[in-house]
Each structure stands twice: as C-alpha cells, then as structure tokens.
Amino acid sequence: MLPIAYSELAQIFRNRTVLISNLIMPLAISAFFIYRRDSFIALGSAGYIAAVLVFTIGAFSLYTTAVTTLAARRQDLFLKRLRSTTAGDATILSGLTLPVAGVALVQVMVVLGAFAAVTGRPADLALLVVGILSAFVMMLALAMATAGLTGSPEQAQVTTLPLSLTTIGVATWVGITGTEDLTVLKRLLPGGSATELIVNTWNGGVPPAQSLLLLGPILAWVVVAVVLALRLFRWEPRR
C-alpha cells in the first residue's frame, strides 16, 4: 500500500490543476471565511464557521480530488495493471487514497488551527475530532461511490459537483438554523448530523453522550456509499 500511496502523492503534486481546483481553491476560500469571520459567525456562530470549513476542504480536497484520481487511475488503465499484482483491492484502493486523505487532514489542521486563533479553541477538542474523522470517512466512501459513474478525469468535475454542493449547502442550512426545527430531516441529509457534531463540539454546551449519537447517520451514509460503491465501481474503462 505505501509504494501505491507514495507514487500517487507525487502525481497530486505534479498535477497543477489539482492543485489549483482541488487543494489552493478551498485554502483560498477557507482564507475568505476566517477573514470575514465575524459577518459570518453573526449569522449562526463560531461552531457554523468551522463545520463549513470543514466541508469546503472535505468536498473539494477530499471528494473530489479522489474521484479524480481514481477516474484518472481507471483511464490510463493503471488500476488494472495494479489489479494484475499481489495487491488485493483494498490494498489498491487504500493507497490511492491514502494520501488524498492525508493532505485533506493537514489542509483542515492549518484552516481550524488558523480559525481558532482568531477566535477561540473549540469546547471539546478531542469529540471534534472524532466528527471531523467521520465526515471525511463519509466523503472518502461517497467518493468511491461517485468514481464508478465517472468515466474520465475531465468528467469528475460535473460528478462530483452536486454532492459537493449539497454537503456544503446543508452545512450552512444547519449551522445558521440549528436542528430545533425539521431535526430528523436535517440530520439524515449527507453532512447533516456532521455538522452539528462539529458545531456542539466548537461552541460547547452539549453533553458529549448526546452529541455521540449523532455518529449513527453518519455511519449510515458510509454504509449507503461503501454498498453504492460496491455495486457501481468499475476497475477498466467502459468500452
């Protein structure tokens, strides 16, 4: 896995529009939100600032970033040649994420490390923690799902957009309103429940059991997508 893993690391970086789409724009955009943060935080609060920062850089460095590289792997017929070796799937897969996922980590630790130096440290660091794992385990299996209907590189940009868009439309639909209203909906749509795991454990004044359990919707999207993904992920290009 950390050859697969290592290879694919220096082919992101050597990628420009990557980096430009995919890595520099939601640093770019995170940078707006810290900067005009207290605009944004008089709409809903610290805690809804991190949740969308969160999946700015979740929807596009994670997301999309690995739709694209395993449409790419899958065009340049890469992972069927991997597929030929001792390598077993998961294997295959985990190294090709792996380092999508990683850079994704790092970019959220300098936006939040950032946000929270102008701001304040969240109420409970190692529960946001946990929220931010499992937001980015969510959108790891979604992108999964998302590359078995994506045939190229070039096509990702429109699959991947809806979810994207969606992710990041409902963190700001829950972080502004709260989940007092329309609570059942709000917390099954994808990002939903993350959401408001991240901003009780930013603003604080939530025990920790209750916002524990808004771990199960988000595990059940990583099992809607991990099914999806095993139904609709193709390893050659469609001919």
The other form holds:
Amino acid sequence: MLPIAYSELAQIFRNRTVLISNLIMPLAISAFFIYRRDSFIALGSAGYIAAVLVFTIGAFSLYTTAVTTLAARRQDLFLKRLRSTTAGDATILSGLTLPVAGVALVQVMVVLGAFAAVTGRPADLALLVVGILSAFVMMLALAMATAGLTGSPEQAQVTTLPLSLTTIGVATWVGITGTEDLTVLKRLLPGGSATELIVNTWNGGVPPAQSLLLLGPILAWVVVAVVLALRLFRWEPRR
Amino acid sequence: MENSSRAVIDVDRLNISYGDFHAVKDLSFRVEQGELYALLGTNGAGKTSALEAVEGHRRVSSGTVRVFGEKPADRRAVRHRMGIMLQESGFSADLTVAESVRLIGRLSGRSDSVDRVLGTVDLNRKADVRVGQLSGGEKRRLDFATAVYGRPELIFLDEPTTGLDIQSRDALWAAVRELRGNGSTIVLTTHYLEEAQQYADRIGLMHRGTFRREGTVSELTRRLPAAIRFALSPTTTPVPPIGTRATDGRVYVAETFQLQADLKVLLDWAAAHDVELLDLSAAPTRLDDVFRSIESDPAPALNPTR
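Got the form predicted alone; could you also share the form predicted together with its partner chain?
Next comes the full complex, and the chain you just saw is listed first.
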C-alpha cells in the first residue's frame, strides 16, 4: 500500500489543478471563516464554525479530490495497471486514498488549531476527534460510491457538487439552527449528525454519552456509502 | 483433463458474455512452458476478452482458466510470476519514468534494477521525465519495461510494437529472445502478422469468439496453396503445363500445394520450349492468406488441444 500512497502523494503535489481547487481553495475559505469569526459566531456558535470548517475541507479536500483521483486513475487505466500486480483491491484503494485523507486531516488539524488559538480550545477534544474521523470516513466512502458514477476527472467537477453542497449546507443549517426542531430529519441528512457532534464537542454542555449516540447515523451513512460503492465502483472505463 | 504439468496456461471451454453478446465461445487452449504463443484474430473476434480472462482481469461466464495451475484472479498466487504489457498505457502522467517502473516493480513481487530494465528499452535518458511528456512509442517501451521487470516466468504482450520505430521493434524482440532464453513463456497478441509468423511457436486464430485455426505457422499455412505467378510474351504459342490465364491474357497464376515440384515442371517446360517466363515469382503461403481465409471459411470452430 505504501508505494501506491507515496506515488499518489507525489502526484497530488505535482498537479496544479488539484492543488489549487481542492487544497488551496478550502484553506482560503477556512481562513475567511476564521477572519470573520465574530460574525459567524453571532450567527451560530464557535462549534458551528468548526463544523463548517470540517465539512468544507471534507467536501473539497477529501471527497472531491478522492472522486477526481479515482476517476482520473481509472480513465488513465492506472487502476487496471495496479490490478496487474500482486496488490489486492483493498490495498490499491487504500493506497490511492490514504494521501488524500492524510492531507485533509492535516488541513483540518491546522485550520482547527488556528481557530482554537483565536477562540479557545474545544470542550471535548477526544470526542471531537472521533466526530471528525467518522465524518471523514463517511465522506471517503461516499467518494468511492460517487467515483463509480464519474467517468472522468472533468465529470467529477459536476458529480461531486450535489453531495459537497449538501453536506456544507446541512452543516450550516444544523450548525445555525440546532436540532431542537426537525431533529430526526436533521440527524438523518448526510453530515447532520456529524455536525451536531462537532458542535456539541466544541461548545460543550452536552453529556458525552448523548453525543456518542450521534455516531449511529454517521455509521449508517458509511454502510450505505460502502454498499453503493461496492455496487457502483468500476475499475476500468466503460467501453 | 489431460496432464497439464508443463502447461503454464490451461483454458478449458471458456465462455464470456456481455449481456446477450457472446464474446468468447467454448474456447480451449494451452500454452506450454517456454512457448511463444500468439493469439490472433479478426476485429471483434474476442481475443482481448479471452486474453483478459487469462490475465485475471475479466470474469468468465463459464469454463475454467488456470495459470500455473491457479485461478488467474488470485493475484497473490500468480502475479509475482507474470508480467503484463497492457494494450494501452495505464501510467500516471505526473509520475516520472523511473518512478513508474519502481512503483510497478515493487508491486510485482519481483526484484530487479530500474536502470537495467530501462536500459532494455533504451529509456535510461528519460528516467526523470514525466510519463505525460513521453511519445506514444516511448510509452509502449515503458509498458514493456514494467512487464519484464524481474524477468517473470510468463509475460503477456498485447500489441507490443504498435507505434514503435523499426529500431525499437528490433530492440524489443531482442529482449524477448533473451527472456525466452531464460525460459520465459510469452503470450502475444499483435496486428503485425509478420511478427507472429516470425516469432511465434504456435498461433491461435480467433474469429467470432472461438478458434478457427491453431497450430504452428507451417501447420496453418500448409492448408492453403502457395502461388506461382508468371507472364508470357504475346508471341508465345505453347500452352504452359500449370496455371490459369489471368484476365489480362498474359499473366498466369498457379495455386499449388507442391510448390517445389510444380515450379520444376514449369521451369523444365520453359527450358524445353525456349520460353521466357516474365515476372516469375513463387510465393509460399503467408499468415496473411490464412488470416484472410478464415472470414470466408465456413469450417466449424476448432477445439484442437482437447
């Protein structure tokens, strides 16, 4: 897996398009949120900003980059090439997505670290990490499913939009309005429970056991995404 | 099933369907250790599907495929023993040539030197160039380099010389000869029939999903007649002992399964009658002729190795 991951990391940093649209842009958006934090905290809370930052990076740096990467590698027949070796399918997918996930995690750590430096530490760091990781696992699984519907890296710009915008929109909606009304709907939407979990762990005031229950809908989305990925993912371009 | 102890590849009644389309029908063949086996076919004959099934890239609808006695889809069991040169590039444009060989080499389960492998295809000077900047021919050479990394026991060459200049072709075939000298088994598909004719030990000719011919070049070509062509001057009166007059009235064509004997009869006749044979040529049957014949041939499909 590591040779694949290393080559993938090199490719990410050599491709200017990927670097700018999927790595630099989320950082720029994050910087804007942190710079205008007082306005956004007035709108929701510090936890709301943290959730939006997580899902901005999750949607662009992780989800969109992963879909683009998998579509590009399939179109180039690079996936088929890798399958000509001793590497198993799980190893190939892990190797291809590990650098994307790693870069996204580093971005989240840097961005939330900067945010914490100017607004104060999160109330429950350990549970916040669990929330971020579970959200990223969900986004990665959804990326594999979406890659099955994406024929080329150009198409990825379109096929990733619905889910990217939905998750950021849900994070904004849930982050600002909370889950006191329309609770079930908000928690079942992709990113809804994760947003609530991040808001709770950043702001504090909610018992950890209650927040942990929010992992249920997140894991359900992971299962749905994995099932979809198993059905939809293709290793070679359609002929 | 027959004893297949020396069979590197053993395909038995392979069928591959895509929906209602039956791409490969009851295909059976074996490739013995050390052989160079050419899988040829008309467009859409099903050779790519068959080859991909043997490589482990495609699921079969029915039948069995064994490579080294194992299922080819079992990568851990067989891939370290085989190298695959794909029909299309399959490299990432942003990796360099050396990085590409190193990556595929490390995943191949074999050990070798990147420099040595690149030297085989004269790509040392391009080692630090990104794959996206290579020409089509250079990409084919890179593909070949990754396939032969670590000198695998079995090598699949899918259209290996397409896009290569003559020097590169010669270098590639020289490398193949060296690999065969080390005992490697080669499975080749190509549209260059002269290459198959020159290098293959045995050839399987596919048409509409199954074999129409299989055998050595001489076994395949002996089924069709060779041709003797000559012309006579308009003033020549004796009638030649062989050949039929072509439409222009001067050129004669004789199709024969006994090229040497019939040619001698013709030359003896010409000497006896003091006749000059103009534009005389005697051409043995070529693989091209066999290839052309299978499309019009109503003969049933062969199943020669079972």
